[in-house]
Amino acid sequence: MASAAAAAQCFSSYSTSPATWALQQRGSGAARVFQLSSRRSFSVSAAADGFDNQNREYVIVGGGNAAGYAARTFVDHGMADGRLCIVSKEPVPPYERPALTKGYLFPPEKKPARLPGFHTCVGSGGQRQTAEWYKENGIEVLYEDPVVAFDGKTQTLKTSSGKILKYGSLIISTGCEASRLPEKIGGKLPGVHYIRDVADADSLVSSLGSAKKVLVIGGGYIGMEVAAAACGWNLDTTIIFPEDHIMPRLFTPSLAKKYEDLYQQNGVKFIKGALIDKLEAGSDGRVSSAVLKDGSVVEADTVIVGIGAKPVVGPFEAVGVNPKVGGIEVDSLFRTSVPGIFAIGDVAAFPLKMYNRIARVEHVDHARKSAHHCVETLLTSQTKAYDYLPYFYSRVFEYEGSSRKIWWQFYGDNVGETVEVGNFDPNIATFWIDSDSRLKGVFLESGTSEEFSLLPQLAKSQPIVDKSKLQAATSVEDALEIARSSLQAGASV
């Protein structure tokens, strides 16, 4: 199985890796010198500089998941009231984005997720931070007014409405934007959808309500989750991608086949090893078909494009963009090279300590944890390096009436040889073992809460395991017990 590093490469001119879960990384090259200072100098009274009544002690740019969790940490420290401002392009407060490709897409009769039900921080068991919560905690939120210009020397931001903000400390939390098909090949036709925010999801739900034939472009996270949701609408659904199997940057061919078979049992069709040449419109101007590079045509009145995402670094390029993985480069405390400026979540290129490389992780778990770690650094004397364990998951077919619900988790790094245990009825596990017999990563489908809780312990400790014993295991439960024993044996050495 190729490592996540190799997996991060683009797979076509229009289709990059499904970076919602891919670890984009580079080796540990020459060390970069980061400023140790956490805060820029800041004066509450700046009338002489022309920023009268526009001063903000702390500003978060971006209204995504990481921003919501950062706001919670400010509140926990009593440092939000009258001091914190969030500048967002969204019309609503931060919310848990994973819902957009899962429960949000269920048909109306199957209890779809809707706001305010999944505002942050309900994803981790916290309060539901609605607009009222921000008001009650004295947090200013500028909705639908993204930052369009930045001046590090004067510590100022300009928003799309022309508002000028002077900040003391700045947290860049701009996240990613969906990669899109070029307009010249039909990427903007009516009926062609991309999913990154609630407005995107609303538009797709509207299309699904009248759709007959759905085409999903991309076999990664977005593709698999959207296709599963389309099954809930009983729609003719096809997934097309250029690789040999779904989720190639994580799934082994054997594991992928188990999931592909399940999707096919739900009526989903796969077109593998194919590339889109163009999308064509019908007489009404709406997308009607996709023409493939080999000349074949796939009819579709609704198209969902899930071909990866790109970090939104503008207008902060001058702060320091990592040329290999993209994103704003930070140290292990999320400090950029400019004193007083931090970056968190999807846009941050940070040291992945346990694997000794720089990475961007586009995942809700990292968004939550990086936000907390960053604000703790900013507000306290914390100097503990961020030590993140890569974690990915998916939950699909969870709507009412589904014959089989899917829930898998993966922790660690997908490098080395693999051992697969189980028959997918309902559970299956895959273990990645390196040449030194160390367990590097583990995947589990349909585990118990106790079994899932074991996975991060295994991936973090990387115990030496007996591969032959794992191969001989007759059940997932036995295999996990073998791994648990290896963990205990390592601890006693």
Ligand SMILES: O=C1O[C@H]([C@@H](O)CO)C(O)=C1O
Given for the second form:
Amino acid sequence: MASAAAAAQCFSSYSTSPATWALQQRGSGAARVFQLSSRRSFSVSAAADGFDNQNREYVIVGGGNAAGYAARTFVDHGMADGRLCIVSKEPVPPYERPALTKGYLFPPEKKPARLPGFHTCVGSGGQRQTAEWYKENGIEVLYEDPVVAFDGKTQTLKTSSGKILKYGSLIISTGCEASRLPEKIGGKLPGVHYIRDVADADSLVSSLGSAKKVLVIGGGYIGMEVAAAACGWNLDTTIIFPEDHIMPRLFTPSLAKKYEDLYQQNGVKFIKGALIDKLEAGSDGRVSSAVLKDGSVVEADTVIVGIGAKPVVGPFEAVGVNPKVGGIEVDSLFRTSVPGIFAIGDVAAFPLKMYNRIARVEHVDHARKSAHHCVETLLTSQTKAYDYLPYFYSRVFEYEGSSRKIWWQFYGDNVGETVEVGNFDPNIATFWIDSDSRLKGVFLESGTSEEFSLLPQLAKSQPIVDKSKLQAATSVEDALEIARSSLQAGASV
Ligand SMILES: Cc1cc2nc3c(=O)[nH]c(=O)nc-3n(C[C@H](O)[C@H](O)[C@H](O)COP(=O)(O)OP(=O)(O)OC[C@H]3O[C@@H](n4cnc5c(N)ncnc54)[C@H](O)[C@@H]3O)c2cc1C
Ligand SMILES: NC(=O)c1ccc[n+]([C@@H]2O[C@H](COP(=O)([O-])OP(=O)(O)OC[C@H]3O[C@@H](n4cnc5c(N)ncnc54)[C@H](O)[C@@H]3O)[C@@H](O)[C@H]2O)c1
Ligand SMILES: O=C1O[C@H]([C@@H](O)CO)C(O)=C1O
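The form predicted together with this ligand is what I need now, so please give it after the form predicted alone.
Below is the whole assembly, all chains and molecules, this chain first.
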């Protein structure tokens, strides 16, 4: 990790001298001084309108999924009003990003999701925090004004519009950005889409409206979700990726095959083990085809690129970037190496306690839980280490009239040998078992809510399971029952 001293050096992106940034408290109210274990001593002058001063007690940089859940925890503790500021790059308050490749992409006649419908925290059954909610709770949100520079020594941020904000405590929740294809190979042509935010999704929806041939590049989450969405629009859809099966980081080849078969039944074509050489434009300047490395050509008027994401660490590099997994390194309480600075969500490289490794998790469940845990630490005397159980899920073909709705969940770690049961008849389960016969990870397609609720218990307890019994199971129901009984046998870690 970088030292606090290194963080203090990071005035580099400011163009004027540090003295110019000397901050004055303009507020008229009485100054308050705070000093808590995880916060730095900081004085705040409360201005008449609450937002008039340059000093902010708590600043969250990034107005995404994690920020929305963090704001809720501040409100729950009565610590938001006049004290919390969210600095956002986007023009709208935090929303549940997963919706962008699910309900948002339903065809127009199938009631697509639109804001303000899916602002946080509706994705986990919480309140819908609209722009009014932030106002009513006295939370200042700076929209479309990203932080462009940071100075750890003077505890200041500079935004793109030139605002200087002094913070008491800072939470970095800048998330990830989509990896892109280089411009020189056509990565920026009109008709080539990336999906990270609502503006990206709007642009894709407008392309889908007149699309005929869709090419999806990448066989991960975005690839699977967007290819399924394109089927809902009855579009000729091809998905291309370099590996030999979809979802290579999580699915076994056999599990992937079951999904690929299902997609093929829905008309999706697969090109596997292939890389793009370049995307080419037609006479109208829009993308018209992809040339593959083997020289073959795939025609497409709409291309969606889902080739992974990168943590957004700038301008906070000096706080300490983890060299292995990227992202801002934090401890089990989301504290960075610089006192008073925290990082949460996709951008945080945190100790994944149960597997004893440093990880970044690019999924919404962690965004929500890390936000809550961090703010609890900041506002209370909590010192409980974050002990996260990885949870991933996806939902596709959900639109009304689809022949089969798909919803899978995975908990735990996908290590060891696997036992797979079922083939959409009506469901599928995969169990990952290590060399000590411990159940490490579990995947379930189309479970009942009762069945789904068993998965985290299994992945957390890691019971010893009888692999041959699981292999002999005649249905997913049976297999889950076998796993449940090993849990009850008490042979867990
Ligand atoms: C299309 C899509 C679908 C997804 N679907 C699922 C799913 O089904 N299930 C699941 O578990 N996960 C899903 N994810 C992942 C999940 O959305 C993320 O893990 C989650 O959004 C992370 O929250 P975050 O707050 O860390 O980052 P984000 O939600 O990305 O928020 C980061 C915010 O910070 C802003 N920002 C960046 N830099 C600055 C700056 N300098 N100043 C100010 N603001 C800045 C960004 O514009 C953004 O608004 C999906 C992701 C995408 C892109
Ligand atoms: N259900 C979910 O959890 C969900 C849904 C959508 C997005 N997301 C998140 O959004 C982010 C982006 O998703 P994603 O699907 O792009 O990432 P991903 O990492 O899931 O998949 C990337 C895929 O891109 C392919 N790929 C990599 N390099 C390539 C290249 N040069 N050319 C062609 N293909 C290449 C590979 O097939 C790889 O599987 C991730 O953080 C992801 O977790 C999550
Ligand atoms: O977690 C999620 O939140 C959104 C949506 O439920 C919000 O309404 C979505 O599609 C998820 O998968």
